[in-house]
Amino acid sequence: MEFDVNVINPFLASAKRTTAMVAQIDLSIGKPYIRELKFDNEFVRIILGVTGAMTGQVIISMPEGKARDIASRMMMGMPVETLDDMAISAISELGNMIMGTAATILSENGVIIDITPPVVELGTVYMNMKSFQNVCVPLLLDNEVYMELNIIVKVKTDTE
């Protein structure tokens, strides 16, 4: 299993930094692995497209309870019992901030990307992206998976 750290690390650094800044959660990075793009009902996904020097998607997935926790933290501790429009807006913004920071880190290394607006999905889904490999990286809190970063991108070549 081979991962290009120059592609993956900016997304990981951004997720760790952004989550600490906006939700006061200090996540550690787990061991990356290749994962099928299948998510069950209990997971919330923030899906952001990547275009430019890279193409694909980044999917931030987490159990619904963790999504409510993040939304609550982002809204200064306001209780979040359900993922209503305001809570979904908060976690969408987390996705935007993670990807915006990743885009900045990549641009500092000469890799220019654009990102699409986030889409938040709940429920069971299977994505068929056969020409892409999903590198899933667990982000841990107290040695338990808090969220996962699914990096499904390819660096464009000169012939693309």
Given for the second form:
Amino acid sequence: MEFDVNVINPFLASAKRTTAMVAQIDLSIGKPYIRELKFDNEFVRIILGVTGAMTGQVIISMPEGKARDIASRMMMGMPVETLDDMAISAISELGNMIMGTAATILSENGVIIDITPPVVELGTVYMNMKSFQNVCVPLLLDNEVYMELNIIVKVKTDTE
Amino acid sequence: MAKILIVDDAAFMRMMLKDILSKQGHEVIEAENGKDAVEKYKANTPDLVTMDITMPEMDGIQALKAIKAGYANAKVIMCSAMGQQAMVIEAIQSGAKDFIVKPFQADRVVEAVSKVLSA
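Given the form predicted alone above, I would also like to look at the protein as it appears in the form predicted together with the partner chain.
Up next: the whole complex, starting with the chain shown before.
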């Protein structure tokens, strides 16, 4: 398995910082692995495109219960029984803030990226992105997977 | 109190900002993208605008420029997750009065708004 920590770390730092600020939770970083881009119903996905010095996507996947949990925490404890429009909007914004903060961290190292507005997806899908490698990093709360960052990006080289 | 136009594509973020600003006694109008923001600005001439950047249908920087072109005295505070220095500089050079990076604490918004309104 091969990946660049300089690519991965800004996203992890950002996810930790953002979730601490908006939901008051302290996530720990699990072991990264190469993951097939196949998701089932139990996971909600927040998909954001990356352009600029890096291209590809970051997919934040969360077990449905955890997605409801963080939406509730973001709305000051308002109960979230189902992922309704407002809860989906909250987790979309979570994705936007994680990626925006990552973009800011990357820019401090001279790497300028832009992001696309988030798309939230449910259901079973298999994504065919054969030319990209997905580095999946689990983020844990109380030893359970709370969120996974699927980092599917390529760094642009000068020859491209 | 003031009439404030909140511009953000996320209903959640509009709700959070509306909650913060209503508690301060402000009247709130909402727009969900840059295009909508320019139209609502013309129709309502608010005292202040909070403007997201990453939005479909005209981004916040374009909307800021469009508003400033028609209303040079418009008071706009950017409120975005994209906090890159170049982005902040572009916004300020285009006429934004302040730049709040998301995620934010309510106090940061309250302070920025009262400072810009009293200027």
